[in-house]
Amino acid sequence: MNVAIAFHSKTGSTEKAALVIKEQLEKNGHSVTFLRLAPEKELKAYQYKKNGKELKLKDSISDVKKFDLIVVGTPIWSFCPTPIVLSYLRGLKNTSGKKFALFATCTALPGTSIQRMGSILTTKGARILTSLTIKSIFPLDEKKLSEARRFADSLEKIGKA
């Protein structure tokens, strides 16, 4: 499979999540296009539009055509997806029938924000595979990290289908 991961990251909990994914996927044979999703003008979290609206991101990849599978992960603000995914979910093009997977990294409640993720993406005409969330109040640590891994190798597997 062709995949890319897209991902936004703060604190790099998320990128770690990706990096896994990414490696594991890429150790099962695919070839893997990894994005960090990054705003043109850096702000303080509170400083952005919640809905990620009129936001523009510096190298992004929005036509997602060439793709077998799209992986989108965001940390979690205030029980939403960040500002910086939302804004990415909504410029992507060619998502009709496209195969995604969504996972959020999170030290609390997580809130609606998959749904949130995926609500874009169906009105977009894409579809979504599994979702994984990964909760912990502590840095990511190989227990955490192997819910990442698990994650990757059922890509795989549902990818396919």
Ligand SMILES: Cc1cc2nc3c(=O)[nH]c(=O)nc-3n(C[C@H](O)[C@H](O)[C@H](O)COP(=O)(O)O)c2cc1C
Given for the second form:
Amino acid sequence: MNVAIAFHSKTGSTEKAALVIKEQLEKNGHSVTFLRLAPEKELKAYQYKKNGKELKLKDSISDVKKFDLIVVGTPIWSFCPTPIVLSYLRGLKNTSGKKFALFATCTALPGTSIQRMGSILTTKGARILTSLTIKSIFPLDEKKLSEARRFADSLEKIGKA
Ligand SMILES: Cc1cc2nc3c(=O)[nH]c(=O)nc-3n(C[C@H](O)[C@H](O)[C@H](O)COP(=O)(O)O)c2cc1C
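With the form predicted alone done, generate the form predicted together with this ligand in the same format.
Then the entire complex follows, led off by the chain already shown.
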């Protein structure tokens, strides 16, 4: 599969999980485009408008036409996906019929973040195949990262569906 992994990470945990997913997919023979999402202007978390509307991102690939599967990862901020990820999802093009897998990292309380990401995407005609929420109050250790590895392995089967 030709896979895109797009994620936002402020303090590194979501990036760590994204890297494990990337390495595992590559190990399984897939081609991966790794997309770090970032705002044009970095602010403190509380300074962003929570819904991410009107938030401009640094250049990223917003047209997903060439990908078989798009994996999107977010930290949880106040029970929500970050405004950066919400802005990215809203700006995606050619999502109709595309397969997505979603993941989040948080300390304990993700709220309905995955559903929220999913509803933006399904409104745009995309299919959500699976999701993962990694919860940890500590930096992600090998045990937590193995959840990301299993998630990547599961994408192999699901992606063929
Ligand atoms: C502003 C802010 C708000 C947060 N809100 C939540 C929350 O509502 N629920 C939760 O479980 N974790 C929350 N967290 C913790 C982060 O989701 C968690 O540390 C995440 O793994 C950070 O990802 P990153 O290192 O990729 O930025 C919050 C962190 C920050 C900085």
